[in-house]
Structures are given as structure tokens and as C-alpha cells.
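This document opens with one chain alone, in C-alpha cells, the form predicted alone.
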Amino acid sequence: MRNILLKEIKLSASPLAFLFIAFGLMFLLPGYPVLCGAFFVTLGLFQSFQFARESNDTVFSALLPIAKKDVVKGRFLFTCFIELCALLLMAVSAVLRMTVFVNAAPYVTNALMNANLFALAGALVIFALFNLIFVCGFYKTAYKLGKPFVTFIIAAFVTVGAFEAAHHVPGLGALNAFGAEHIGLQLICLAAGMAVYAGVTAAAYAKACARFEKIDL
């Protein structure tokens, strides 16, 4: 498993995938839909898939003395590695906003969603959608990128809009809590986001393996 991941990092990945991890810091931006940072991270991953396709990496990987499912596993491991690195930056940014900058004027007067644990759950949902719609969708052909990514873009921005609008729904204002307010609810939301990410990613991986086994490269 370690060697498969190292192969993806050293040979298959586009530098943009690593560079776009920094978009996790968008959680520090006031007056901006912070979940767009999660989308930009996936945009870097898309560039990595495109780079690998143009360099014929899928065929190269399939010719290695490993099972076809391990080719898929390597790409999923790399995708999750980038996503979790970005999530770490988002978490650090959210904690700073919930503690050090909790009373800072730009954040207090922010009309958009706060960067809290609920926002981290939203980022996990977007990453889960990317893994299901795009990564799994890619392995339907192991070549076509456009259709699954466009489908993901639509799903991602509908999700961003839903999370941004959630705290405006009567009775759901606590989702936009400042600092440690409603921390119990925030933790429940984060746990739910983690469960969604793990479950959806596992299902996407299993389906992608089944699809890739049927492809005659």
C-alpha cells in the first residue's frame, strides 16, 4: 500500500494537486463562501488525473505486477491523502476562527457561513461527492474526465449553496455558531460528515474496482 501511494505521489501526480492544498486556508477568509476552498482542492486533483491520463499512466500502472484493483487503490489513496491534508489546514483555520479570532470584527459581521465544525463537515461531504462522482466515474472508462467532473461541479455547488443556506432555515441558526457555541451540535455534525466521507469513499472505491476490472485496456 505504501509503495502504491509513493508511486502516485512521485510519478503520477501533478504539482497542482499539492499546490491546491493551500486552498484549505480559505477557511480564514471572511465574507467568502469557505466551502469553495474544498472545491478548489478537488480542482487540483482533477488536474492530477488529467496529467496522469496524458502521460498514459493508467496503462503503465496496469502493466505493473499488481492487481488491477491496486491501480484503483493507489489513485484513491492519493486522492484521500490530498483531501485530508487540505482538511487539516481547514481544521486549523476553523479552530483559529473559533478561538483566537472569535471576536474579530470581520468574522462577527460575516453574512456567510462561519468556519466551524459544521463547515468542516460540509468540506467532507464535498470531498465524498468528488470521490463518488468523479473518481468512481473516471473508472467507468479509465479515460474520460469531462462528463464526471462537470457532474461533480454541479453537485458540489448545489452542496455549497445548501450548506450556506442551512442556517437561514428557521430553527437551524445554531449551525452557524461562533466559537464553542453549540459545540455538542457541531461535534455531531462533524462526526456525521466523517461517517459520510468514509462510507461514500469506501463504496466509490468498491464500485470503481468493479468497473476497472471490466475495462480492456
Given for the second form:
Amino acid sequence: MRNILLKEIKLSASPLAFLFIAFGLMFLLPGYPVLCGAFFVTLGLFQSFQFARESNDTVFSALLPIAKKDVVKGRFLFTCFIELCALLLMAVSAVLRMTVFVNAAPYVTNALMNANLFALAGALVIFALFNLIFVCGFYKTAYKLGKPFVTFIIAAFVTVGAFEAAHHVPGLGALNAFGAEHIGLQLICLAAGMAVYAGVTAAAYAKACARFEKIDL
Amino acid sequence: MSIVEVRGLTKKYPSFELKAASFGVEKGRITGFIGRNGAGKTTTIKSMLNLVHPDGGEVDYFGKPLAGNETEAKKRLGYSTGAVNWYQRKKIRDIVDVVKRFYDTWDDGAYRKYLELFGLDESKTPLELSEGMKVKFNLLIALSHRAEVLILDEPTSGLDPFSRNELLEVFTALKQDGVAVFFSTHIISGIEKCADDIVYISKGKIVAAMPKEDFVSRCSAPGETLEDTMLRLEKE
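To complete the pair, please output the form predicted in complex with the partner chain; the form predicted alone was given just before.
Shown next: the complete complex, the earlier chain at its head.
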């Protein structure tokens, strides 16, 4: 497992995938839909898939002494690694906004969604959609990137819109909590986001393995 | 016993069918896999490596079926194709540094030996290598993990006669070390020079699989070269 992840990092990945982890810091931006940061992180991953395809990475990996499903596992491990690194930056940013900068004017007057634990759950949902729609979709052919990525873009922006709109729905205002307000609810939302991410990613991985087994390279 | 045993391999595409291919590859022998373009050589090789899924048939490596023993088989074989470029802009050194971790049989001494023998510069990228050097790079990886059988798809295509000859000499040296070499080609002179066995495929069907001497005595007319024989057989 360590070797296949190392192969992804050293040979298959585009440098942009690592650079775009920094979009996690967009959680610090006031007056901006913070979940777009999660979408921008996936642009670097998309670039990596393209880079790997141009390097004939799939056939190269399939010839290594590993099971065919480990080729898929390597790509999922790498994807999750980048997503979780970005999530860490988002979490640090969100905690800063919830503690040190809780009374900072730009955040207090922020017209858009607050960067709190509910927003982190939103980022996890977007990453889960990427893994399901794009990564798993890619393994239908192991070379077509366009259609699964366009489908993911649509799903991602609908999700960003839904999360931004959620706290305007009567009775759901607590989702836009500042600092430690409604911390119980915030933690429940985060736990739900983590469960969605883990469950959807595991299902996407299983489906992608089954698809890849059937492909003629 | 054959080191690689192919039995009844079939694969059907809309416009092509591989028809129950059966043959063996022996330890310490060079097997030339010949046939014209589109005869089914690459489909056969890819099916042998599980890169495409055969509709039927079996492939055994070292006496065990590939299905269920894929990882072990891949540790003991090397594959190369002249046409594909891996990680064009990565340095050879960096590619090797990753690949070697997958093989517990990796031999740094052998790597250095073949690096020097093949005249490869590990600070170069595959993009900077000629076609012949790319084949040698793939061979370098296979030989450094002490592959016991080399499966090579058109390794001599696109090479100038000098590089082709050099490569055939490498095959002959490997054979003496007990390595089995199975290589596909449509360049008959290469087979004439170094092959011990011939597997001849035409329109998806294995027409002959036997030692080269037997093939020549059965199929060639007096005074006919192997190339003349192949041309005549294809016309027939």
C-alpha cells in the first residue's frame, strides 16, 4: 500500500495537485462562498488524472507485481490524501474563525455562509461527490475524463448552492453558527459529513475496482 | 515443462478474433512470435498478461495459472513494448527508484551492470531516449528484478539495423543465462538470426508453434529463406 501511494506521489501526480491543497485556506475568506475552495482542490486532482493518463500510468501500474484492483487503490489513496490535507487546512481555518477571529468585523458582517463545522461537512460532501462521480466514473474506461468531470462540476455547484442556502431556510439558521454557538449541532453535522465521505468513498472504490477489472487496457 | 504455457486463448472483437491460441515458451530459449500487422500478436501478448480479458483459455506461468497468481507471476516476468512511453518527463533514476520497491528480488548490482552495458544515462528522461534506448530501458527494469521470462511486443520495430542487431545479441546473451525470451515481430531476419522456436500467427490463428529447424524443414522449399517462406505462406 505504501509503495503504490509513493508511486502515485512521485510518478503519477501533477505538481498542481499539491499546490491546490492551499485552496483549503479559502475558508479564511470573508464574503466568498468558502465551499468553492473544496472544488478548486479537485481541479488539481483532475490535472493529476490527466497527467497520469498522458504518462500511460494505468498500463504501467497494471504491469507492476500488484493485483489489478491495487492500481485503483493507489489512485483512491492519493485522492483521499490530497483531500484530507486540504481538509486539514480548512479545519485550521475554520477553528481560527471560530475562536481567535470570532468577533472580527469582516466575519461578523459576512453575508455568505460562515466557515464553521457545518461548512467542513459541506467540504467533505463535495470531496465524496468527486470520488463517486469523477474517480469512479473515470474507471468506466480508465481514459475518459471529460464527462465524469463535467458531471461532477454540476453536482459540486448544486451542493455549494444548497449549503449556502441552507441557513436561510426557516428553522435552519443555527447552521450558520458563529464560534461555539450550537456546538452540538455543528459536531453532529461534521460527524454526518465524515460518515458520508467515508461511506461514499468506500462504495466508489468498490465500484471502481469492479469496473477496472472488466476493462481491456 | 514450458515456463509459459498458453492454452486455447480466445478473444473476440467486432472485427477480429483470436482463435484458440496455444503454445509454450521454454526456459533458456528464444521464441519468435511472427505474423503480419494485425495478425493478433499484440492481442495475444496482452491476453497473456491479463491486460485484456480473454473470452476463453488459460495462461500458466511457472506451472501455475495466471488467474490467482498474478502478483507472483508478474514478479518473475518482464514486459516491454517498443511503442509505449512511460512518464516521459521523469528521470530514469526517479522511475527506477519507485519501481524497485515493488520487487523483493531487485538487484542493484545487476541494475548498474545493465545500465552500463546498455549505455543508459539515468539522469535522462524517456523523452530524451531513442526508440532503441526505450526498449533497453524496459529491459533494464526487467533484468534488474531478475525476470526469468521476458515478453516483448515488437521490441525491434522502429530500430535501425545496428540497434536491432545489438538487441538480438542481448537476447542471445540472456538466453545463455537461462532467461526465456518471447518476442513478437514482423521482421523475419531477426527471427532467422536468433530464435530457437517459432510461433506463427495468421489472421488470429496460430498456424505453427515449433522449433525453428522443424518449421524450416516442414514449410520451406529448398533454397528458400525464412522470409521467402513467410511471404509465400501469407499469400497462400
